[in-house]
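Next up: a single chain in structure tokens, the form predicted on its own.
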Amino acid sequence: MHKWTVNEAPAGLKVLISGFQSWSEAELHPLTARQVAPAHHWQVEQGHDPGFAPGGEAGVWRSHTVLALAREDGSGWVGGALDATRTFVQWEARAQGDHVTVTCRLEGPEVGVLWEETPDVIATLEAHAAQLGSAMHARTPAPLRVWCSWYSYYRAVTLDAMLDNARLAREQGLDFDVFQLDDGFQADLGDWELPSAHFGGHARDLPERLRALGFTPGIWLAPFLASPTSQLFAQHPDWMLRGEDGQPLPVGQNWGGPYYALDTTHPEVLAWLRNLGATVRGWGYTYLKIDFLYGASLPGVRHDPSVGRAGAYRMGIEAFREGAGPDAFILGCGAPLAQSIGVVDAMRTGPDVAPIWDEESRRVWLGDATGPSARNALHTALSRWYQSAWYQPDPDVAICRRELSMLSTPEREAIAGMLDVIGGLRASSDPIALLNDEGLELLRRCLKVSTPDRPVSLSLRGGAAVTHFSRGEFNLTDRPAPDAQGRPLAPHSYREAQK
């Protein structure tokens, strides 16, 4: 373990952290505040790292891969990892009287870490992130513009619905590159080659028709998961990550119950993952969204006990990449972030957007801000701006429709502002037929690719996140907040900077 002492009063410092995986909170708080701990174990499994979870103690902050302490003038300290391929780099800052104790624990092979004082926390954090991306051979292809079925149809998606939206997008002249089929086409979680009863065909029936309309075909998979009702689970129970009792280990709650994760140290599992990647490529899909990837990294009993959690995760995503091929575009989601560098092309950098601003009951009463909501997505994605050096960031979809949505106009504009600031992928999931002229105009703006923006300050805060950028400012709180010029910024809103 590495340990440093920062001889500075904790009350004058803010702490910037990044959580374990895509949905885990990234935050900017006073160091003396309390990092919230989720109330239930399943929330820790599904949104955090059970091996290094938030502790819920005032003045103690845990972060993965990077950590920063910032003074009001922008100076401070930055910690970072020199490699994260098969190692979890776990930081903790602890306020103690008139000083701060910073520790860094490595879970996995020994790697170098950096901790340095700097006059410019923002620039130093960006430089460290770029250094890590370069060392791990980050893939950062051109960002794509994607329509996905999830927030339109959820698991009720059909083959006809995909084609109807693709035709309407072409008629409207919308600049999508990819049309991505999401969850719901398959018979069960793990049974990817068997169609669901309602889909109206097979996933392999879609790519040729999408290409005829001028779109790249995309598909969603959760390659490391298996439902207890799936044929995969029934035929290969020995492939599952196990608990100390020798039984398959549940790794979350979704799809109406618990689900299990494949043991990615098992040679037969790795062969199956390679085959899955090759199979969907054979169907004609070149854009592959792989989700719920954290399952391969959770604590458990593995086929090969000599492989650590980070190494097991990396073995799994490398096997899938080998099967899909070097030219496939892979978007990771629900994934350990830094450990994915060099394998994925893009990465979700926050929780799901949703057509609501805030799921306050889960966030406040259950201590979990990893669930779907516009507020959670902005909060975390904005605080990971520097990760554009690791992959193309995916801050999730714009919500441009008024129907089937509880978002106000300022809230929809705030999501659009996030997409502009973060750069990276541009995505939408609105049913095209529901968009009126105003919605179509907003969508066209959201599909304009931009370069990643930079924060101008970590002391100006419109919420417990990084909110003030060179191109605009966000207020993520429920009350007016001042912008950089002292003018009031409305709640749940974004304002472009004056040209």
Ligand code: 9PG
Contents of the next structure:
Amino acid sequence: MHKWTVNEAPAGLKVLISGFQSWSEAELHPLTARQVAPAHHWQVEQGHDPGFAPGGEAGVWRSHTVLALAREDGSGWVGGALDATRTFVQWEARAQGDHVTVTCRLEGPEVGVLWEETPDVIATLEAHAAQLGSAMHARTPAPLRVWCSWYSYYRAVTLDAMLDNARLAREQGLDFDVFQLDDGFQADLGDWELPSAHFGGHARDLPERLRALGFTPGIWLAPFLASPTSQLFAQHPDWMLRGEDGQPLPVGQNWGGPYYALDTTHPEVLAWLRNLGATVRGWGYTYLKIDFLYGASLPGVRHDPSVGRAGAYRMGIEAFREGAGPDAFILGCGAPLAQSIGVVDAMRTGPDVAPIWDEESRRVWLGDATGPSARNALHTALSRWYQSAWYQPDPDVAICRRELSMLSTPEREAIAGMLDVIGGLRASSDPIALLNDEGLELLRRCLKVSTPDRPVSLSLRGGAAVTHFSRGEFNLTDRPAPDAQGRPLAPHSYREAQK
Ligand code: 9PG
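Could I have the structure of this protein in the form predicted together with this ligand, to go alongside the form predicted on its own above?
Starting with the chain above, the whole complex follows.
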């Protein structure tokens, strides 16, 4: 373990952290504030690293791979890592009276760690991120523009809904590259080759018809998961990641009950994953969204106990990549972040956007900001701007429709602003038929690819996140807040900087 003492009064410092996986909070706070810890264990499994979870103590902040402490003038300290392929790099900053103790624990093979004082935290964090990205041979292909079925159809998606939207997108001349089928086509988690009763066909029936409309076919999989009701689990109970009690380990609660993860140190699992990647390629899909990847990385008992959990995770994604081929476009989701660099092309860098701004019941009362909401997505994806050096960031979908949504016009514009400053993937899930002229106009704007913007300051005016960018400023709070010029910025809004 590495340890440093920062001889500086904690009250004058802010802390910038990044959580374990796509959905875990990345945020900016006064160092003396309290990092929120979720109320239920399943929230820790599904949104955090149970091996290094937020502790809930005031003045103690845990972060993965990177950590920054900033003074009011933008100077401060930045921690980083030189490699994260098979290693979890776990940072903790602890306010202690008149100083701060910073520790960095490595779980996995030894790697180089950086801790640097700097006059410019923003630039140094970007430099550390870029160094890690190039050391791990980051893949950063051109960002794609994706229509995804999830945020309108959810699990009720049908083959016809996919084709209807693809046809309408073509008629409207919308610039999507990819049409991506999400969760709902499959019979069960793990049984990817069996169709669900409602889907109205088989996933392999779709690619040719999407291609005929001029779109790249995309599909969602949770390749590391198995439901207790699946044929996969019935046939291969010995392939599951286990707890100390020898029983398959529940790794979350998302589908109305617990589900298990595959043990990616098991040679038969790796062969199965290669085959799954090759199978969906064989169906004609070249854009692959692989989700709930954190499952393979949780603490547990593995077939090969000599492999650490970051290493086990890496073996799993590498096997899937081998099967899918080097030219498949892979989007990671619900995934340990830095450990995916060089394997994935793109990565979800925040929780799901939802057609609501906030869900206080889960965020405030259950201490969990990893759940779907526009607010949560903006907070985390904006606070990870520097990760565009690791993969194409996917800050999740724009929501341009007014129907089936409770978002206001400023809230929809705030999501559009986030897509512009992050400069990664573009996605939408709106049923095209629901879009009026105004919605179509907003969607066309959201599909315009941009280069990543840079923050100007680490001001907390706009909320506990990175909100002040050169192209504009966000107010993610529930009250009007002054912008950099002192003009009031409405709650839940974005304003472009004056040119
Ligand atoms: C499909 C979805 C979509 C979506 C993914 C993922 O913590 N949660 O409650 C939680 C809910 C949904 C969720 C992730 C976390 O969504 O991000 O794009 O593919 O799975 O089931």
